[in-house]
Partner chain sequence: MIKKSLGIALFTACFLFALCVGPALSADSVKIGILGPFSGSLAFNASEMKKGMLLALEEVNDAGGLFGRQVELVYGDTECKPDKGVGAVKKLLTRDEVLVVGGGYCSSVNIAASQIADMEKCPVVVAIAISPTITNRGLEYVFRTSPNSPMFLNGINQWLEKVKQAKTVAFFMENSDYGRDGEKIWSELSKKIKAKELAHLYFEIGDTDFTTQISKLKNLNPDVTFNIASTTEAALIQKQAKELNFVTQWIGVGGQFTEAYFKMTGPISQYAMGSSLEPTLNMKSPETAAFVEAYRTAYPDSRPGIFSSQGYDNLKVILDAVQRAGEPTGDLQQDREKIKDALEKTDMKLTQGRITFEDDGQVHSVVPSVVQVQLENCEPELRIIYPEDRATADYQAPQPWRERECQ
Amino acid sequence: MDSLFLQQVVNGLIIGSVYSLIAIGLTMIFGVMRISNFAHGDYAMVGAYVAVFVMMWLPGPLGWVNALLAAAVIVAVAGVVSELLIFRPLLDRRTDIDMIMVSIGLFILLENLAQFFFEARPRMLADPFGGNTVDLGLVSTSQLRLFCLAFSCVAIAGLQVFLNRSKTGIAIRATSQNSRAARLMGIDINRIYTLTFGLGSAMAGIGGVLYGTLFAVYPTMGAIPTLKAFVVTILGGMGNIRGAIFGGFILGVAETLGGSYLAMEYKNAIGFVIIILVLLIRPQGLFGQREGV
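Let me have that sequence as a structure, single chain, the form predicted alone.
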């Protein structure tokens, strides 16, 4: 098999794991609260800037891991605050356009605040592994990229275990399937909403650190992860976490192969071509829409 093809597949899986991580947070929030949050990618941007400052004080592999954990916590708190102050007041009297416009307004606000405080100059996260590479036979990649893939998979697996095995995770799934029935069973719906928004934001924060590690960190970087997350969510099926996981990997591989065999200029267009094809052939997504997560 062509080594270039295998190399691009590996690169696509690494990038796709980051897409999946960010998209899972988006599809969780949609599945439970029916909110299409267009500011979701900017939570990833906030997480990336958290990593920038953490790694200034604590460089190296330990600093990078601590940056991931700090981003998860800080972005989760930011998500909880925005849910309580911005989205919660609209839940009982909302229309879809209300939520869309509010989330777009939040998206613009976060980007402008980031430009005001951090300036427009892109920043690079230092490679904590010193640029070391790993030879896997026909393909090779950096230790940093392998750790990004591994950390994404661990975070995704941890979330799946939490949702399927813990009492709180089961309550989240029950609320996503039928919030009225969940309320009758004694589940605090408002608490579940807040927890879901915080958890989804934390996943975006971790994804933002990994995205910034692979590419660059700048105030408007949240636009691309937002678009990718919506592509993955539609591709896999709205509200379907399994669909978001596989959809992210599919998009990552499709983009890297397209950029390699066609041209890099077309890379971002590939996702939208895939969306159009999926909506024409299978509108419910490759894995089907689900009532809940």
Second form
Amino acid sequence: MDSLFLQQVVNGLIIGSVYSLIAIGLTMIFGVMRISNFAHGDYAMVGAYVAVFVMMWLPGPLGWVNALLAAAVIVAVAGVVSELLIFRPLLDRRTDIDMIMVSIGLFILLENLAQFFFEARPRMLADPFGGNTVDLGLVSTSQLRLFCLAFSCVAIAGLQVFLNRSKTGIAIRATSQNSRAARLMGIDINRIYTLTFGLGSAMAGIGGVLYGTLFAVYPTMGAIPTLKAFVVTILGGMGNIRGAIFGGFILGVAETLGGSYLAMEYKNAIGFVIIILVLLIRPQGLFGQREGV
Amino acid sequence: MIKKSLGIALFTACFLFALCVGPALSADSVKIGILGPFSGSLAFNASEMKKGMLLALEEVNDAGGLFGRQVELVYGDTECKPDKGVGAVKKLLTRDEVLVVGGGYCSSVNIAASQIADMEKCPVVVAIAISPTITNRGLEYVFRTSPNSPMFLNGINQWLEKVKQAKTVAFFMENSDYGRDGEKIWSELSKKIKAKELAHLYFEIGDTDFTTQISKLKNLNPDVTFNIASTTEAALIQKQAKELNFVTQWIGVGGQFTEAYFKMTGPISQYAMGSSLEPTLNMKSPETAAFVEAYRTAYPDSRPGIFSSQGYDNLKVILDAVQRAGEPTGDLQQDREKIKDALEKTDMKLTQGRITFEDDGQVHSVVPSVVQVQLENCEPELRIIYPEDRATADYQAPQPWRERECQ
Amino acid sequence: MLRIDGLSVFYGKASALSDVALEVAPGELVTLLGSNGAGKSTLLKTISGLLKPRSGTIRFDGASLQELPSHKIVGRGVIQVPEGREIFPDLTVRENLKMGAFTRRDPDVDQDMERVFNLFPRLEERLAQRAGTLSGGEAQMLAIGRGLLSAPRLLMLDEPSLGLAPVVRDAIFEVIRQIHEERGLTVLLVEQNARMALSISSRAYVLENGRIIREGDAAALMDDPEVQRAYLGY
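Next up, the form predicted together with the partner chain in place of the form predicted alone?
Below, the chain from earlier opens the complete complex, with every other chain and molecule after it.
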């Protein structure tokens, strides 16, 4: 195996892990509440700005870890507030299109607020690892990139443990599969909604810090993560958490390998080709077991 | 009843007053239209241009304005989109009735907007957009105060030919007219200097992840990589090249070297090259030194970048032409005609150098220098390395990342 | 124990239940008969709080239920095993059972789990399996087991035999009889299979077009010519 191939796989896994992290929140919220939240990437943007401000006070690795935690908490609160104030009141008398319009409105609002408060200038988060690179023979990368991969995996694994082991976590999955049966189990689905929105947003917030550290932080940065998260979600099956995890890595590697060996101009188009193929061949997604309940 | 009629009377009075005062006020001022992407992703660069313009505006208004009137800038936001730009210029020409249009950042917007201004017989003076098309269509009312892209690249081409003599080159540019124009020019040059073209890679405006392309470039290991990108993308590419341990001689057009770029990259932009008219570099000229001084006083937190000086020069040229055209008569057509005639006779020494227009309305007397990012106490600084008579530093060949002191 | 009076429910403008009165005493097994679309499932959904009534009262142990959200109704011990099982297909059998015990904090859950396994040994064999892969009979066992783990005081079963093979159906009825007779659990049973249902019930109601048209002892209804014609196929 040549070094370019390996290098592209590693690049793909790193960016893919961030895609997964952001897509998990989107797919959870869709699964539980049937909301396609087009503002999801903007929660990532909010998380990235939290990191900008935390790291002004506290630079270096310690500041970065604190930024990740702070972003998770603050964005979770933002998610809960938007669920309670914007989505919840519409939940009973909505159509899917109404919800999509509302989320697009929220996306525009958040972008404009960010532009108003933080100016349009992109900011770079200082590399908490001082830009140290790691040379693994055939593959080079940086400490930061490896840490991003590791942190995404830890966050994803932590969420998986919560969803699979804790009673509340299982209740979230149960609600996503059949909310009426969940109510008959005595699950308070309004609490599940709030919790899911909070958790999903926290994941996006962490993803936003990673995305912002790898790339840059600016008010309109949320659009790309939203787009990628939708590709991943359709790829893995709407509402399917395992699908989102694998889908993120698959998209990341498909983009880097496709960009490298097929045509670089169309690197971004690869996601859309995947969406079209999935919708034609396997509309329930790679990991979806059934049509929507 | 009394209250009501009193209300109506007051309202009428206010209305009449507004009717009299409104036009009187704006007739009093000399109105100049300014186009630019004041919102959207290029807003921070447009604001740099605006800062330079405001300095020029302050100078003239503090000295009593023109013909005893204040000069007023009317902004038209193009968002860097041709359709928005057309709308904005039409509004400036017909609703705001400006005497002349300045500013202008994005090439595709200004190709369209200048055509419209020309049809309306209103002079338009483009500040920043670099596509040669803007001034090579033979439009009588279109001027440009900065070099076009071949002129920008001229110096670098000479340097590559005479000094660097690269054996292998690669191309990595944004998938747009800006990127493809530059690619064409440099591809021709590569053939001329017999350098092998290893790859032509593209990215989309707004992309953030360039690791795929950089990994591929690293595998090919070119001596020189032409990178035509705007500020944000160019900065991200530098950062990711470091993370992937890729070393090459990066050469860009030069427009990426903005304040925002250096804030984003810090020392990792070391060795990157481009063309520049960066005012701080040309401090030897008294006009440039005075501008840098004034800019630093007015905006202590920001550095005077290329767009600020291009904005400043642009408005200075316009103000000078309006002055020489004589006091506006109120006949818009006649006033605009006189300003166009005055513009043709422009001859000023400004921050970028001497500005005169040839028949095509293009400045040919401003010659950009070849610059390289070099470090001073780990802070990035642009230094002129070519042509030799202007050079303030020697060329530094890129070193492997692990041997660089500042990262 | 459960007492419903004057209950009316609408789907938009269409009336689904009108002026329904029904009572279940502690320890009883009451059957609710009715053809498709008669309003049986609507009644159970309303009791569980999934639908809100237009008028009428639902009282459980004297306390009103109709103002409560469904999870609080479950907390009172009013448990429904819904029509079509509605198990969680992507959860394992164990996780499904755990969800049955969602509201419980008492230490008897493990013991109840054992009792469910005694009733349905098949479930114990399939604990780690995805519930979506179970057969129809196993899924019904899981649905009932899940209901039993909710610590029911009143268990409402909606069409438990629907779509099952005769052998499996008999086994399910046997279990219903057992939990009713041996543990004294109060049951409200909705069934299409009137004969089997009446044979294990004490009393029954017949619902048609959203109204109760007959009620009485199971044995008496078994002999009612109208019921015989409509539901027993004589």
